[in-house]
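Taking the form predicted on its own, here's one chain by itself in structure tokens.
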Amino acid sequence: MNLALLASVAVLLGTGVSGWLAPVGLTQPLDVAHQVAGVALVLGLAAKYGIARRSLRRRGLAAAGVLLGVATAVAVALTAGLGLAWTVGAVSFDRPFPYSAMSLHVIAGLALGLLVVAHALVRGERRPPLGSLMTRRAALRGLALFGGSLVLATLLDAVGLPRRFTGSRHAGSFSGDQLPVTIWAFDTVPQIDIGSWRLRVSGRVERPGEITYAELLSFSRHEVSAVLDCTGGWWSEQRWSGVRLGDVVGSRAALQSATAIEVISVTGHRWSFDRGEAERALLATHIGGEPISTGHGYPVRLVPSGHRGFTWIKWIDEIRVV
């Protein structure tokens, strides 16, 4: 039981992560695979209790480890009790806390892959060869908690609040700045004065330089309705409105041998694309018809369709072609 344990660790983690990092359209089996893993763990902490009771007789309270062991299961609690309330809908990234119930659920994830690392670590004693343990009597109990899991999962998908495949709930489209202001990172929203601010575009180009914000909006302007899917747990789509990447990058003569483009806030919050893919994106200005608030990305964020929120780059300064 413990290695099904580990194992549905392992699982919750790289889908979750890779549930990030994915193009949207990819994160429906990992979404899946990731609920499955969640009720594998939680079925299988009956089955640990009593490991847990027999070690905690034997060895004692004061043991080495047992701290962590505590903290690990605390971490435990916290993780898949979120994840369950999100699931039924009990919890939203707008209650009950001013802080997505998701993140919440992301920070206690990623401590439970650290506790139970260090937790193995500490309680490595000798184990039997990983053959022994690959029984047909374990094989079977490894099928069964499978199948109990993808079953359990199945019900509680259908008795839940709807959510997008990614798990995200809607929260409202097509309604302008009214979306939601999230920050996952608690950084505070900074104060952009339009006057000295300026987009510099550096690295691989012919013409370095800076362009004004009433320059950026003399470039040719575009219109595109994408919906933004937070990390935090919400999805919206939206009219937003602005420059192409492709044509700010052209005006200052990326070279052909340029192969990525790094967008870059004020906050120095950044992330990399593919040049093909980051061209075709858009500056936003705008949202609605109107222009972007200060808490949404002013001046300028980007808008990359199909990747998740945490890529939308907010108060955006600088554009570097690697």
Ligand code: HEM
Contents of the next structure:
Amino acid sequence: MNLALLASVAVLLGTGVSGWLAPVGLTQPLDVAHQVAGVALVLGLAAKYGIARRSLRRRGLAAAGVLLGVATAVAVALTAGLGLAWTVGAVSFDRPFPYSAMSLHVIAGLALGLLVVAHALVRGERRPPLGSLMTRRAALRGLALFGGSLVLATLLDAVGLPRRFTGSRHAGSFSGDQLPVTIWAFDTVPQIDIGSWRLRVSGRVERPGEITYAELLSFSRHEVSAVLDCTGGWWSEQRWSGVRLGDVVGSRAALQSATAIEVISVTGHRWSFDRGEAERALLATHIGGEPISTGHGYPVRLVPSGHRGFTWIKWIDEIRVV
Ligand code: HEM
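So the form predicted on its own is up there; where is the form predicted in complex with protoporphyrin IX containing FE?
Let's see the whole complex now, leading with the same chain.
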């Protein structure tokens, strides 16, 4: 049972983190696997409770590793509790606290990953050889746990409040600037003086240099309807308008050999994209026909349709062709 729990946590961490990093179109199977493993973990914990109680009675509260075990149990309860509460709609990105319950779930989940490794190192020393654990009975139990989890996860899905296939909740669409302001964990909103702001185009281009806001606005304009799906647990579709990133790097003659483009914020937050994908992305100056507000990335923000919100770089001041 301990091994099944360890495997569930590994799957949860793997599917949780890769579901964040993958393009939105690829996340659905990861999300389903995450839900099934989440339910399997909760069911498996019922059996683990018996193991932990017997071990505590035998070894006493002061034994080595007990504190770590208790901390791991608290982290599991917090992570799985917030995950399940999210799925059935008891918590959301704006309630019961203004900070998203999904972000708390992720922080608790990552802490749990570290604790489980430490707990396994301290308590796993007397684990029987792996071969002796692979019995027919164990395999049948594993199958039953998987089947039960699949059924329960499907039922939870059916009773839960509507959410996108990424797990995100709808935060209203086509509302102009009225979508939630979520900021990458280590950023604060910068105050930008548009007179001195410049967009630097650097790296593998024939003519590196700077572009003013007025020059940026004079490029051919485009509009797209795109869904911003934030890993904080909300999504919103808006009309974004601006200029193609490909036109901007093209005006500086990007070298044929360049393969990637890095987009960098005034605050230092950055993300690198495959060149073709980046060139198709929009450098948005307007949302719903109005200039983007400071909180949403004024003067210019990247709109890489199909990628999660933390890659929609705000307050851009450099495009580096790599
Ligand atoms: C190892 C720690 C983790 C545990 C124990 C855990 C557990 C859970 C559980 C029990 C659920 C509810 C499943 C259901 O609806 O049936 C859930 C949902 C969710 N978790 Fe995790 N999780 C962990 C880590 C993560 C990480 C690291 C991420 C993201 C980086 C993440 C993202 C999500 C998302 C987006 C949902 C909502 C899915 C939906 O509503 O469709 N989780 N998690």
